[in-house]
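Just one chain is shown here, as structure tokens, and it is the form predicted on its own.
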Amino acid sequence: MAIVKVTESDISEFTAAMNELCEYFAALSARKGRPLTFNLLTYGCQLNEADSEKLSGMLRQMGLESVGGSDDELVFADVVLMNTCSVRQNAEKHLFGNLGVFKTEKKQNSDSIIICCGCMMKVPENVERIQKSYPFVDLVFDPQQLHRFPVLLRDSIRSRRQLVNIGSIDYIAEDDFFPIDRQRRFRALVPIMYGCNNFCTYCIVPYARGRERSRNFDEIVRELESLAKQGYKEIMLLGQNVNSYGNGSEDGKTFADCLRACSDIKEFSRVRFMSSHPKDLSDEVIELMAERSNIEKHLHLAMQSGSDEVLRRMNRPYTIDDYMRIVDLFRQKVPDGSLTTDIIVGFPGETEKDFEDTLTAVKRAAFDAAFTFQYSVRPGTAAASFEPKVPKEVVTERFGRLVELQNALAYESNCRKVGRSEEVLIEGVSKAGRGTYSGRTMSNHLVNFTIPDSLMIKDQSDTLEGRLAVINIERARPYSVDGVMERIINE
């Protein structure tokens, strides 16, 4: 597939479409006698969240207001946009279930617009299902068409029929091309690359997101400097595999260069990154994590299986010994750091011995947390045809054993925090209960905390969000720790 940079012609077309849509929605708003709204539902990874921030920015620039709906409380709006994920099967269930709910609303509101985009749209079966069973959907496009969203939306409105645009070109557009509606006042998501070249046999991402393409290094630095001036404290560098940033680029810049440049900006209290592949993670990155005080001491490194044979069938080009070399180096260089991972249970052909190898690897790595999944077939991937399939009841039983082990390890990790005073970046009001706030330590442990009356800063969540505080950790839970604020850190 070709990789093409966005051109001046693309920018002109984008601007013209935005202007036409602003006029269209302003006229529609005047006719209805109220502001127009949009509901943007996001499924999947943080790259999808970053894409949604751009989509939201464009919709707001068109004159629409967000209604802030969610899967738990579906809200119909003048524009409903679902940014989908194809990695897990339950995301597909959410999409088609929600489309069924919105069908009646669409009939009653003929001017409304329903849009499906994101990775699921790169799976032909999903697009065919939408065309056949959900003809009321107005627009369907894939992640590579993000920079053409206003053009596609304009064309859909003009034609008054369903428009499907699934491209065969991998575009690269710098983030300053888009208006971005950042969802957190303290955290900025900064994609530095898109796509993936790894072709793990279970994964649809290379087909959905395209080939690897890295943003221009100087453009990334300019964006980071701008975010610092805007007051952002936490930066999340994003990519399907951030460690392969710059592969094949002319300037020779690597992910370590990006990480170093980001941490050089003194205004950033936290520098984070997702996601890492064991085959590309350099020792230099771990050295930087150890040396730089504002780089988060947290490494998310997907293991997927503890069996060399399963890893081979997954097309994961490392052995478990290779993986453990990285684990040992990280534990040595970053002793207070946390290590998290992804693990798939029940991959086709997985034997009991293979699974026992996974449990052994989990114990040895002593992961602080893990995202654990039961294998699900992804149409279009190589593993979809692999045999033998592991029986569902076997997968469920193995999954239960893995979760029990990992929960114990996570609780032990949280217990090690008890009695310590930790620097926490406050994220806002906690879901744990009234009068409780939440944030994360430098090692990415979730902290729920209260504020003693003596500090006299109660009910100031708006001013606390994004501030650094010292929290005394008093109790451990399986997935978080509880504490009490000692003081706000003056900045």
Ligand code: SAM
Given for the second form:
Amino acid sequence: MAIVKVTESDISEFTAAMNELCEYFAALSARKGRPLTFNLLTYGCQLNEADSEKLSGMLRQMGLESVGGSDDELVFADVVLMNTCSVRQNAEKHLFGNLGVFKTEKKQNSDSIIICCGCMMKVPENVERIQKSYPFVDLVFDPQQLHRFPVLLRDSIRSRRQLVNIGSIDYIAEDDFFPIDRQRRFRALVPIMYGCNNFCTYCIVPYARGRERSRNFDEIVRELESLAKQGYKEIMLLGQNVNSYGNGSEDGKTFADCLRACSDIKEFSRVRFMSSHPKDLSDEVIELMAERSNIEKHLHLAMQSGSDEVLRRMNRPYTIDDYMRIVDLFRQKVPDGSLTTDIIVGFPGETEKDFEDTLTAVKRAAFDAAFTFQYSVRPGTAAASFEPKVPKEVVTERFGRLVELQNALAYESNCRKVGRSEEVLIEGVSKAGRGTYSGRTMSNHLVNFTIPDSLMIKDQSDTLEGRLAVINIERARPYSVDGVMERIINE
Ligand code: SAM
Ligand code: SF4
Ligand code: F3S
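Pass me the form predicted together with this ligand as well; I've looked at the form predicted on its own already.
Whole complex next, starting from this chain.
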């Protein structure tokens, strides 16, 4: 499949469509006598979140306001978008349930626009189902068409018929192409590469997101410098496998170069990255994590299974010994760091012995946290035809044992923080309750904390977001720690 850079003519088409849409929505707003709104529902990973920040940026530039709805509270709006995920079957369930709800609303508000986008749209069965059973959906497009969103929206409004546009070309648009509506004012998500070439046999992502393509190094650095000037403190470098950054590129730049360049910008107090693949995480990246004070001491490294045979059938080209070599290096070089992982239970053919190897590996690596998943068949992937499938009740039972073990390890990891003074980047008011704030340590541990009256900054939650503080950790919980603020760090 071809990888194509967005051209000058794409840019002028984009601008012309944006202008037309601004006029269209301004006229509609005048007719309705109120501002127009959009509701953007985002599912899946941070790459989808980064795409949604661009969709939201484009919609705001067209003159629409966000209603900020969520899945728990479905709010209808003049434009409703569902940016979907296809990684597991339960991630897919939301879309068709929500469409059922929006159908009635759309009948009463014929000017409204309903849009389905994201990874689910790369699965032909999903698109066919929308075409057949949900004709009121106005526009369907896939993640590789993001840079054409205004053009497609304009065309769907003009045609007044359902427009389905699923591309076959892997486009790459630098991020300054888009207006971006960043969700947190201290954190910027910066995708450095798109797509995936790994074709793990269970995974839909390479089909949904296309082939690997890396952004231009100088463009990334320009964006980072601009983010520093705008006051962002935390940078999240994103890609399905950031360590593949630059593969095959002419300038020879690697992920370690990106990480170093980002960490060189002193305005950033936290530099994070997601995700790494064990097959090509370089020792240089671990060295950088150890040396650089603003690179987060947190490595997310999906293990998937502790059995070499299962890893082989998953097309994960490393053995558990290879994986443990990285674990040992990370623990030695970054002693206060945290190591987190992804694990799949019940992959086809997984035996009790394979699963016990996973438990042994989990204990050996002593993960600080893990995302644990039950294998979900993804039609179109190689493993969909692998036999024998593990019976549901066996998967549930194994999953329970894994979660119990991992919860104990996560609690132990939190207990190790008790009694320490930790530097925390404040994220805002905590979900834990009134008067409590939350933030994350350098090792990405979640901290809920109170502020003593003597610090006299209690009501200034607005000014606290994105600032660094020293927190005394007093208590461990299963998924977080509690503490009290000692002082704000002046920058
Ligand atoms: N690229 C990342 C990596 O390799 O580390 C993973 C990205 S994927 C979106 C996140 C996780 O979803 C995977 O690491 C895997 O554990 C899980 N996953 C992917 N496909 C799955 C499936 N069919 N069933 C269950 N879990 C799945
Ligand atoms: Fe999926 Fe594997 Fe690519 Fe990660 S590396 S996105 S698990 S195919
Ligand atoms: Fe992410 Fe889901 Fe797509 S995990 S890449 S949004 S399939």
